[in-house]
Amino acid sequence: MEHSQPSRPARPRRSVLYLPAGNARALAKLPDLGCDGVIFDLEDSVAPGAKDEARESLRLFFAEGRAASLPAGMEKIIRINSLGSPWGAEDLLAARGCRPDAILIPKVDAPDDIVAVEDALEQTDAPASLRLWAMIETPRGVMNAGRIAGQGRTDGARLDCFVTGANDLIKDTGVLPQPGRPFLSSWLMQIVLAARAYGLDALDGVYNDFKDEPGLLAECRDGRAMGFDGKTLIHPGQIAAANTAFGIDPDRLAEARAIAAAFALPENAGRGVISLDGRMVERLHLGMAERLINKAARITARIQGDQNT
């Protein structure tokens, strides 16, 4: 049953890195870098042979408070194996008691791939403040993206944002690789159109040439164009590319202000439309200001956050 939309966290997400938990060297470089969030991964980057110690890499880097200590607002994310593996089920009992922002869950197919880890954290007694993240990397998940995205408005629920996994489409579904991804566009678009569906943000995937800088930031620009919130990424060097693009461009941040400003005089109290600049402004269009702002104030926050740490 759909309900209004759960409280979720304010957050920039402009760039968020992928670690291997278990690199201690990438680990200790964390408090240098101006991410917005990071993901711990247990998955992908980690062999077969390597989980269990990177999970219990992972544990302590949390227990010892090396994860508390990092810059402030850099939001904290595990990337578990999915519960069907042979580690999943260890996974998301380490990360629930590592106490990160977020957990993300791979190869997220339906709704019931997400309800399968909330009922596992309910029974845990979960902090509500913990939330989900899901992976969409399969045709399948593609294809149930709005189903999925709306299980993040059932009672209790704790999806909080979707992550584009272009690498595992392109591997299932076998479009070429193309600069500018002309095959792969639609897909995104469609997870992107589902997240903003159902309130959740977005990001795009990772770009996989770190030593590429016009065509990472050619990618971050067209990400940015279909909507993502931000980029994954798998280099430290990527992140000011994506912070720059995913950021605020300062002449719609000046537009935004002065349409705000404008329907807050009294005389344009209760107005739907109002001229401003010789331009009919309409209070959709206020809406849209009030987030751009909105979203300004926290990224200010978070890189004052970096300064100040």
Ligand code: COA
Second form
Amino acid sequence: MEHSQPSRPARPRRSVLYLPAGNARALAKLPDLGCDGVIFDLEDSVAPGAKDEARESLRLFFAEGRAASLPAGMEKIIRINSLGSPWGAEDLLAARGCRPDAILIPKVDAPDDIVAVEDALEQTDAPASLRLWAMIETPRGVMNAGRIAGQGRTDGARLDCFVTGANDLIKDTGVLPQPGRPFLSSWLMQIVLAARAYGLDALDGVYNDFKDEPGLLAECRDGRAMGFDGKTLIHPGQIAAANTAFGIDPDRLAEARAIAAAFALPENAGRGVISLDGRMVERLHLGMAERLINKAARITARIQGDQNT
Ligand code: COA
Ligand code: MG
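Could you present the same protein in the form predicted together with this ligand, rather than the form predicted alone shown above?
Now the complete complex, all chains and molecules, led by this one.
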């Protein structure tokens, strides 16, 4: 059964940093970082021989309360190995025990990959607040993105966010990594479109050359223009660029406030379309405006939270 209208999360997700779960120095650095989210990675950044150790260090990080003392607004996500891999089942149990905000499933090809994790979580009585994020990074994942996103609308579904895996897409398709991503872009746009059709957030893939700031900024701006909510990152030096590119534009915020104020006037109650400063504004713009205002408030809270810690 489908929900009539999913409520889209308005959490700031401008900058979401991958961190190999077994990297103690990177874990120690985390409290000082201004990223909106962190993905503790048990998958591709951890070598097969180091999986158990990484899982154990992650378990301790949460069990000892170090995760709980991270800045309040920083979302915590754990990327597990696929359930079909030798580590997936144990990763899922460990991740669920850590009580993160979300678990990120890699290499999602079809809705069944989400359903399998949902079912496994139900067996552990996982709290309803635990969300699922899905990596879209395979040819089949891109082709099925709409059906996968649609799974997020079924009753009790946990799916909340798509994460683009650009490196895997490049590897699996043979497309050349080029500045501006000319041949990758159509697939990225499919990811955004599928997410939007079903009320999910969508994050852009990583920029590997972490010393190339102008290149990163250009790619962040492209991602923003494509409609992504934020960018996944690999290095702390990339956070500021993503926060800037995916931050709230003051002009758009002022416009959103004007739209909300106009529709709040008694004479406009019940009207579907009004004129504002010589332009037509429809009630659908009010929904967008309210979402932007809400997100801006959360970003401000996130920034103030950083200053208070
Ligand atoms: N999260 C938190 N801290 C990080 C970090 C990350 N992703 N990447 C680097 N740092 C820390 C380093 O530990 C170092 O801190 P220290 O001086 O206290 O040791 C500092 O930032 C500077 O790091 P730097 O020396 O510039 O980089 P590096 O050579 O240590 O690491 C990478 C480079 C690419 C190996 C590392 O950034 C990394 O592992 N990134 C994540 C990769 C990943 O998760 N990939 C999977 C998804 S694509
Ligand atoms: Mg990948």
